[in-house]
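Shown here is one chain on its own, the form predicted on its own, set out as structure tokens.
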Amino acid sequence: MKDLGAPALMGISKVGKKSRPIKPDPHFGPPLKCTKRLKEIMTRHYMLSRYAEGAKPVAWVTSGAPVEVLRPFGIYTVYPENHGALCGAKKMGPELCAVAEEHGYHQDLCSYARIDLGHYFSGKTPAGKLPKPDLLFASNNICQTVAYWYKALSHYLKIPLILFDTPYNFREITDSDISYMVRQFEEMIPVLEQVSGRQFNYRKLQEYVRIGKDASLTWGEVLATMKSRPAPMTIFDAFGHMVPIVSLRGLPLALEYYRTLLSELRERVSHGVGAIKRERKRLMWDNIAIWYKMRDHSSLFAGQGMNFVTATYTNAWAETTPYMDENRPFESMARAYSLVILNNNLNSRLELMERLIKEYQVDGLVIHSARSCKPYSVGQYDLKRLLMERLEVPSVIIEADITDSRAYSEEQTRTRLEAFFEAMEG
């Protein structure tokens, strides 16, 4: 099916569909060739997911969960957060969020969760159809909301939930913390064997850990190409091209894709090809993307000669990768997944942002204060103040939401950005 059926079905799905030509923006350089390949990969992934139900065990997985442990069991993985971002980009966020709200879920709840629950209640999705899961796999290293969100899904769907609990890193992860997380991995194995009907294969786990690490390291190299002047892509590009490292982590396809993307970017660097035609200023983005405003913001900043060259969000998928070790898969996964940015203290985040600003020669900082993503947004005003004091970097905070455009004020955002543009020129 995946080798012959999926390409055929993808071709059929395009019949009769007319794509509206997008008028080229004069502020941008040539588009990335790899974008076409990315669309093919993700279309194939969602297409195959429609037929996975009944053919393979299916798991819905949170973005921060150690998915490598699922791979040896042949479990097909779907990421509701990625699906939520897709719904946001397609401007379906408010509609699906409203469905969840009609069932009693508050508007201040994470809009990814509301979209996912709205999809469950309505069946609506721009992906055509999502497979019913046999298992839910979550980790609270990104937030506590996922635990309650997935508990609700477990209740509605009447399927098991595995929650990987990561102690918060107030100062440093201890040996007892690592032992606690390793025991959780060991206790997952019998459940995964029962759900999948397969016995655990330790060598396969080691192989998936190795591939996942190589893919994440390559993603880190992709991001590092933006240290060049001019940067060969923008963070808005990276927000899109990060999808495989989330949805397909641990699979050879993700590694293959990032090697191809890295090759293209290095070629652009060698020829001095920039993502925007006039890179005068270099910026950093903090927090998740505002998915429904990606194109607008990309054009707005490019028109000012400003290019986003780094972000805490995209960096998160490469930052703790060096901890991964195929020879000690459980221990290394425990360390890597418990030290991600949202499970780490604010001092660590401040140091990370300082390092990125220096390494990428950042001239200004744009902070997205996401209404429904409290763990990512907490402390941002203090971080802004400290970074301006230490590095004298002009900064602005945009108040919005990741997928629910009802929380976005065009007038307020425009006023703040105009003041920021003036400060950048001062």
Given for the second form:
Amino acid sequence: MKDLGAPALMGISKVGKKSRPIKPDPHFGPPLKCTKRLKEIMTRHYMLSRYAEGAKPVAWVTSGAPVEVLRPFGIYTVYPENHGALCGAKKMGPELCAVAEEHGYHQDLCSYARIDLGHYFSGKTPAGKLPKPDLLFASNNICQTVAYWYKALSHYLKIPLILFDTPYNFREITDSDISYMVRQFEEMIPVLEQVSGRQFNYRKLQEYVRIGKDASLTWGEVLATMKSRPAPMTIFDAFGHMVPIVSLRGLPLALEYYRTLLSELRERVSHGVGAIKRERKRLMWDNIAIWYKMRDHSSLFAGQGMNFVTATYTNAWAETTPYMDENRPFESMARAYSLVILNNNLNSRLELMERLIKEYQVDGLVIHSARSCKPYSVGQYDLKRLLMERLEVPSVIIEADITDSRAYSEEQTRTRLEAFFEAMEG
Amino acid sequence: MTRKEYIIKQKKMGRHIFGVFPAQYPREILWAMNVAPVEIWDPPLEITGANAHLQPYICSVVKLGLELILQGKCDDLDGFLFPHTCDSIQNLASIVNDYLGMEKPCYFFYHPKAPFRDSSRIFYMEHLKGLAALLKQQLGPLDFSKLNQCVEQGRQVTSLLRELYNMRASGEISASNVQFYRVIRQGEFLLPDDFIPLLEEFLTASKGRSVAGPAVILSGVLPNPPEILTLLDELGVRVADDDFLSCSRRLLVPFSQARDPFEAMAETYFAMPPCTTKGSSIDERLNYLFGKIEGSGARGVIFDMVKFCEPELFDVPQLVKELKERGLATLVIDSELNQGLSGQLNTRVEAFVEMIS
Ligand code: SF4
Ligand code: SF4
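Moving from the form predicted on its own to the form predicted together with the partner chain:
Below, the chain from earlier opens the complete complex, with every other chain and molecule after it.
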């Protein structure tokens, strides 16, 4: 039970089975062998999660929280956002959201939160069972929403909530911001000792920070293989393969997995094997995936000879890794976690996107305006305009949602994408 | 005097005018640096240009604020201040600063989020001083004794507001709901030199019996659409108190005895009434609401939500559930700002009032 991860991963493995068309799609190259290994890891972790409740302290954690600090305490971690993505991919979003709505949660709220609350009220989940938490650990480095959502959970479950508060970087990060976050780490240690019944072990923390950094760097290298032409995988593959870096961060298993994946991808690159057979155009994706449309979109774009080779979303778990330093674990985690894309001003986002477009030789951009996610979506209309002005990259905005398919219009999306495909050929 | 006339007058007097977005900010620092902060909550505009920058699912506080800028109505301002109130304001701040090519200085003010710890206090103090240091580059140094005077003026404003709120809670105010909020909201742009006499005058003039009808508490971001106040007046309902972000949550702050003005401001911030935007727990918010209900004899709470306002909408289900369990009536409405009350909302408010009468 040492390297436990999110139980929802098991469900994702089932999604993996379904997410590939039953008849092989002629537009795709050979599937990644590693997918099988990913499923094994997920299954194992799912099995272990069933025994976690009662045997180990369990924490529900937000995707951007500095989870390394929980690891030395042997706390089992569950990621409700991953679970939300899984429910979305299994097309259970509307059903679970509706349960939360019956309890008064407005349809305009983030659907990851509504799914999680819907699961809390109904117990429904495609992942078998989620272990009940003893602790909630959230960081507002991705949004304030998680703070509201976890506050609601804390009230219902009557358990403590630790909020790691990361000041938004309107300009450069300051020393005062860093000290504030370091002090918060120091303040949370006694709480974690109490919840876990274990004493804090600094050396162990250093070890987890080192492993977490190595895994994130390796994940970065995995993504970087997509700079090759043809790219050895698509961003839709990466959306699935990113689960360990979100859920198992800091654990040796994640590092081991990404090393295996990296060598397979390098092998493909050296033999010129592409994720899609005819890679004519290369695209970038902005924002979280539209989980219930992954398969449709991946076939649609592959059919056009268009491959997504980079995304701001997948990049988020690699981007600030270099700041991690086991010799200064708190300070370096403060920097790495507060400089993530969603906690940074929009100018840095623009610069990041410009860099990715150049490095990955991107021809076009698909922007998902996600109704759930205001911090990711507000500013996208201007980003589209500025990227066109600066780099002449054509782009399209899809108005949708991450998991609640009721906010998705098939017709409107088709019309917009057809216009985009035309512009890409122009 | 209208807001516009007031701004022109202040400008002529040599004051710097800053557009300040919701909600909480250290106004005393601005006053002391010769700035008239003009708050931007719900300007009466039609949204046109802002739709090219913001998605349909963004609240109208943010949209109207941007619209005000795009329509050139902030051209005479000397700067903007964006407190970190929510994700939408945060990104709006960045759009204005990074993408609109504005020449005006934009300042940002981050509030630590609860639960407040020693780290939060240290950070907040440093942040107050950091803001003053940034403003200094544009406005010159901060005069410490002036700041002390401004902190004292802030206390006077609060004390008058508290008196007004107390009178209203105990049914000793003859002013209508509309009149009450019209006066309170003048504080969104009047400097204390002008706001204090206005409040004093209003206090004296409106002493008297409140309407005899049922009492309610309003909760939400701000008293908008204004038609709701008119309707409640017509129905003989007394708004006995409020839990508005723009009103009691940031105006009725406890006094600090600290002699250092920065410490006084910090103490005040941490002792402010509970609020969604600073991460207060549901229990704190419930206790605050129950306190208001007990102090005023209110029979119900109307949650007047701004559409798409995540911070508020997240707390509502738990607040409603617990209020109902205590036998209190609740009504949740959500609307876009300045869009009036639809026929359906009108009917729902009337039905609610009938229920508590
Ligand atoms: S989808 Fe956006 S708003 Fe929802 S939890 Fe994720 S980052 Fe926060
Ligand atoms: S109404 Fe709500 S979402 Fe809009 S700016 Fe105010 S706090 Fe933010």
